[in-house]
Amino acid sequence: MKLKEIADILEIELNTDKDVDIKAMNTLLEAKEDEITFFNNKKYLDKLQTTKAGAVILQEEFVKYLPQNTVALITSHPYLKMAQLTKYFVKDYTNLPKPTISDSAKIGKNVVIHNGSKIADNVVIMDNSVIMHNVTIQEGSIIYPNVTIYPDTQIGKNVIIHAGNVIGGDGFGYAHTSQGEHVKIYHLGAVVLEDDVEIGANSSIDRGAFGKTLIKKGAKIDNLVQIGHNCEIGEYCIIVSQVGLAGSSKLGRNVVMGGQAATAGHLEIAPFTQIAARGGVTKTIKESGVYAGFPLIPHKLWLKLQAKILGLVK
């Protein structure tokens, strides 16, 4: 789309003669000269100052921080305008080539494999699974029955996905009007599962809003787990049943999260950290350790606290 067309859609005045072609939407950090992004949080001011995006949707007070060659689309509601724009950049998969399926792959009954997808050697896809457009599944991976894999998902070698999983659906993201209406953010990113990942039954991994949701090598995810958009799960993490990770949570290598633990999103957890069952992570954890409770505290301190409370009621 031309930048002028985007400005017209969003009802924003374009204060420049520079009418470039915009091919995609992306994050501040990853956007290129032919892509558009948005800025809505002072926390990311350093990324605004170094972005390579062709255009940024933002408030007027932050225009002075833009790089010289980046065009400003000025609005008092950048997050809402971004959400309105996402539906115009949803990919068109109509002209993709027919799927490529290895002769050694085993495909069950009623499996649907859409155009653009590539199924490698010795892959097993069991009954009633749906592999949507432009999906890659590498050697030796096993897809159990009734799995749905959304477009652009990349699955590594020897990955196991148990029955009932949904990989790559839209994240739970909406912008809100002044009247309280909810405007859908169409998620334009993807999901990447690296080698040797295993996902238990009936879990859900959302695609990135822009960029990707990444599950790194050797991570093991239990049944009934929710992983939000743009999360990053480090190598060999253990995610136990009913864990919920809000968007953009980043777990270091070998993090363990006990049953029903959760994160608030946009935070990081240090490598080799353990979160006890029902632990609530509300801010970044910089030091590895064992933590419990809500709000989260070191596990030994949590045990002492429970003993003190019990003593009060005897």
Second form
Amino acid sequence: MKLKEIADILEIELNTDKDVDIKAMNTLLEAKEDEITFFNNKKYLDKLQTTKAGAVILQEEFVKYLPQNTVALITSHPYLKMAQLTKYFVKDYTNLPKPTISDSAKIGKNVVIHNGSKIADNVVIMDNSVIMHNVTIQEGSIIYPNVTIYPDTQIGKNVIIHAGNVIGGDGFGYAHTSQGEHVKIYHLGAVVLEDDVEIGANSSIDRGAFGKTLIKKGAKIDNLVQIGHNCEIGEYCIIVSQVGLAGSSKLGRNVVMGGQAATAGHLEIAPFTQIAARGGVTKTIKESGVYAGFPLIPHKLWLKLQAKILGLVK
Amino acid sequence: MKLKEIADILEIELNTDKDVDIKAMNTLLEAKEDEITFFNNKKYLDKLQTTKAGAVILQEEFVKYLPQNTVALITSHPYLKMAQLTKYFVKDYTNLPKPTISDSAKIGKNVVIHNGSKIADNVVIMDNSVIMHNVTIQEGSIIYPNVTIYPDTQIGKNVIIHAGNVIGGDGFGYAHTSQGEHVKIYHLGAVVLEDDVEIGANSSIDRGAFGKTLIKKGAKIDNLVQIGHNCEIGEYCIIVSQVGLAGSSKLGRNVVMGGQAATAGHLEIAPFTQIAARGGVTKTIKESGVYAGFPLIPHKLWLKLQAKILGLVK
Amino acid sequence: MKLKEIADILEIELNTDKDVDIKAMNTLLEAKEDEITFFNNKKYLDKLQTTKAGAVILQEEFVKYLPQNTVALITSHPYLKMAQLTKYFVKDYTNLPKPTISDSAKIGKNVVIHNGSKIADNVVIMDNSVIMHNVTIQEGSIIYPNVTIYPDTQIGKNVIIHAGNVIGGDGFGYAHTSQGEHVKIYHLGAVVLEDDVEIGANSSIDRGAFGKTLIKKGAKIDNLVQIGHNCEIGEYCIIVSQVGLAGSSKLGRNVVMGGQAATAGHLEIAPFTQIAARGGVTKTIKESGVYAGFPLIPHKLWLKLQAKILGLVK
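Moving on from the form predicted on its own, kindly provide the form predicted in complex with a further copy of the same chain as a structure.
What follows is the entire complex, opening with the chain shown before.
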């Protein structure tokens, strides 16, 4: 899409004649010369100054920080404009090649596999599951019945996805107008499940807004777990039932999260950290350890605290 | 069904010869002359006195409050009798006309659409979804794969329902016998989703017991959310993942509920109120504001309180 | 499988010539002469001493407690070896007879019923549901659309299973290697739902590791509930939405668990106990009563405590 077209859609005046062809939307950090991004949070000013994006949607006062070759699309509501634009970058899946399915794959009844998808050797897809466009499933993976895999999902080897899962749905992201209405951010990224991942029944893993939601090798996820867009789950993590991970949570390897635990978004958890059941993680955890409670504190302190609290009435 | 028949089913002696034909069950407030209701809670005595119902199941001591033209069905267990009766008022879907489906609608593979349903222009229903009886879906709405829509659900324009959703299941309602057994309340109401509503993956919205569960225009609901029977979600509400709303919760417009927050049933939340993640709402909130905790308190106070609590061990 | 074969798979040296034929894996308590079990927890030493198992995987120091006719498979990692072995005892469903389906059963569209399954009179299985191998469904039960029933599930009479349920998935069980990798415990047990059970939308009930997960007569389970492997839910229990029961929780009859409540695993709850919404049960409850909070305390005390806590900032 020509930059001019974009400017027209967003009702932004373009102060350049550069006729850039924009192929995708992306983050400040990852956008390339033929991609557009947005700037909405001063925290990321350093990323703005070094972005390689072809164009950035931003407020006037930050234009001065832009790299020389990057075009500014100036607006007082960059987040809202970004959201409005996502709709136009949803992929067109209409001209994809027919799916390729290995002869050794076992495909159940009423399974639907859409164009562009690739099903490798010895994959099992059970009855009534739906594999949408451009999905790849590698050797030996098993999809139980009634699973939905959204477009562009990449599934590694020997992955097990139990019944009722929804992998790759849109993240829960909206920009808000001054009238309190919500403008949908169409999610343009994907979900990547590495080898040996297992996911319990009726869980949901959202695709990235831009970029990917990544579940690394050997991570195990229980039933009814929510994993938001752009999360990164480290190797061999254990995520127990009914855990909820808000968008862009990054868990190091072998992190354990007990049942009904949760994270707020945009934070990191150090490798080998254990979060007790119902622990609520609201800040980055730099030091590995065992934590509990909401707000989260070291587990030993939590035990001591509970005793103290109970002492108030005993 | 004749009133006499109803009395026989419930083993209640009828002390009138009025041969009323009862067409439906309904609430005290909404029942009409040809409908039957029940009275089980003194809190609603004013509603009993002004009900327009043709008949009321109630205890003997309250008969004196009944309007003149309303027949009393006297029992010491009105709630249980009401529950037993619901079974007989479940709609008969056997003689409905074939579904009407617009030519411009895109219907996926293995989609089942039952009689009485109407699918409008440009609706998309993806593979393996099931649309039960008497469902209406208006222009431009999108149903992702493996969704189940129960009978009588009404879906507005440009609604998006992600994969794995269950819309319109029976509410979790039972009357209890003296032996501790549970008598199912068959849910006779419906779910209404207004225009521009979006619902994330694997959520569930129960139909009304009588009347409807209503999700108003532009409300956005995340993954794995539970919405009980007869809830009312105001315009542009934001309901984050794993929230649970118990039956008959009424949220004003632009209410935000953070992840894993919840309500007890039969309460109201003022417009523009924000409930922090995990907030537990147990009483009506009259004053708009930001609240947190369980029990729920103003968010600022909650922050102060957490600091104070932590002080107990530091 | 010959004991020798098992020893080879597990790389354990067998110090007997007994050529026992092992037919299944089971628990210390329930294993028979032709079954193998494991010992990993000193708490169960009495069960080791009285086991009827043909063979036990255990550490060397406990061999002296074994009954005379039981063969020892000695390893320093019995839990890990047990996990590795489960894979070899997954049932072979390839030579089962065709399913038997009563003429009076109503089977919807795109329903898949696998070999070995038996569908009784007047059962209703709605569109797009999948009944895997060896499932029995008794008279009058109703399965709503898009449900998945895993192999070996036994469903009683007049059971109602709402849309999107997953019954019988593998429990969330892994043994861990010294490198932090997880070895899957293939779940070899089943789920048993007794008569009159009802299960709300999008819930999940895991099958037993060995033995069964049991939901007793008349128990009612709401939407989005998680029930772990080997749980036992007593007659007429009420399990409200978003409750999570960890593995091997045993609830007596008429236990009520409020919304979002949870249990840790391997504990019991006395009959007629009520757990308030969000109550977190971490220990066995011997005395019936009303409890709340996390950690759990008597409900009255919890109310008093909350008032006291709030007093800290007022």
